[in-house]
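Presented below, as structure tokens, is a lone chain in the form predicted alone.
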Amino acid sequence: MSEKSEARPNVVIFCDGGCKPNPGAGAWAAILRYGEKEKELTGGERETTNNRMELTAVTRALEELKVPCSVRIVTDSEYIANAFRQKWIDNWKRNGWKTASKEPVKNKELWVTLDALIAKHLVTWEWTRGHAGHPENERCDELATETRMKLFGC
């Protein structure tokens, strides 16, 4: 059977990063879910950016998958989205790791253990605004903040 037609786990992967004040302090948190069984993750870091903690979450969880699976990430970061949905990725790739602009991609270093754990997976990405009343999204912004303040007092 080739890799295409075999049946894969579907995963969803709701994430979510911040830091106060940015940058600042800053945590992340991520929810796994397979069929009825979710997994919450959760980390943080004393000197960071928003989007370091949201390239962290979605990696982190990623790292979580033991087998190729068909993985729905659902975030509240276009940034990290459209550099999939875009294919910003191929681009910087393409470009020695710089952007449209000539500049090095920050988070180079994230961005490609990304990139390498995407590559594993049947991968689609749906944005969700922000504090607008998505369950999970509320629930993983809810654990990123509780994680801030346990782990650095802010």
The other form holds:
Protein chains: 2
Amino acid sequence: MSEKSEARPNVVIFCDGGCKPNPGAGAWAAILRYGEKEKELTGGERETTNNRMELTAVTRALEELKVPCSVRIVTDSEYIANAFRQKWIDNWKRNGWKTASKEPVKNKELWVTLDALIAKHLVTWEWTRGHAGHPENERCDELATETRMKLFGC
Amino acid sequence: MSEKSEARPNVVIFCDGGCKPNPGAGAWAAILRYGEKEKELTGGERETTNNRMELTAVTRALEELKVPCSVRIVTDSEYIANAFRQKWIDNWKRNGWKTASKEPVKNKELWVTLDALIAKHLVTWEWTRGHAGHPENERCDELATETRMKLFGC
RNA sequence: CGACACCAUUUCAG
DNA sequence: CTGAAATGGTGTCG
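With the form predicted alone already on screen, would you show the form predicted in complex with the DNA and RNA?
Now the complete complex, all chains and molecules, led by this one.
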């Protein structure tokens, strides 16, 4: 009910990423929804991991937003959702990007980029179980698979 | 070209196993080829799994060999082929028969038996995709199905 | 130890 | 085409 959030456009982002094999040829996809408008984004990399693709999907989607928004992000990656919902990332930043077991956090550059994008918006995270019939999640899955096949023939 | 391998008879083993339903009534079959000679083996169990039948097929075939041989084993089970080609079994032995995800390896007794048999021979593994027209693989498939029907009527 | 995701093969059912 | 079981692997975190 704050004046701040009322001023922001409401956007929903669905995203997914995959890799075949893992690690290997990967692809990602995202759907941005703003009112009646929808945009689909997708891309791939020849040598990557499943988690990097999941991170890339969110990041690329957020990069589309030109003004501060209220964003609901729907992902099936607990790796990503928990990093923000359970504040893992706050701990990482606090202690020099080390995990709870003192190992360096993987994919740090991607996390830093994502974290900076997140800061511009009012973000709520929603986790949905993969392959459980969620329409937009399944659409992203298909899109990413399609992209991977187009780009890498597998 | 080593004297060791020249001394060994050259044998080829084709094998397959199945289960209907899975788990349930299963059967296996193997073809041993040594020069012009061929022997067919088959058997079944009332309550088993697909993978146990695949393992049993190889094991029973190897048990026929009375002297150390050069053996080419042709299977459509990546479960079995990878256990040896990708050295899964070495890892299992190293860390107390736990899988990569710390679960106990299934069918351990069968693996141990098979591993001991393997050690007596010079074995090369060949994987062939199931139901892809490989004549001996299809023959084994037929044989096993026949056995399952004879023994369990299904 | 737990969780999620990604992937491979086989075996079946409809 | 749609399911599920039997088995394995990696990517990542608490």
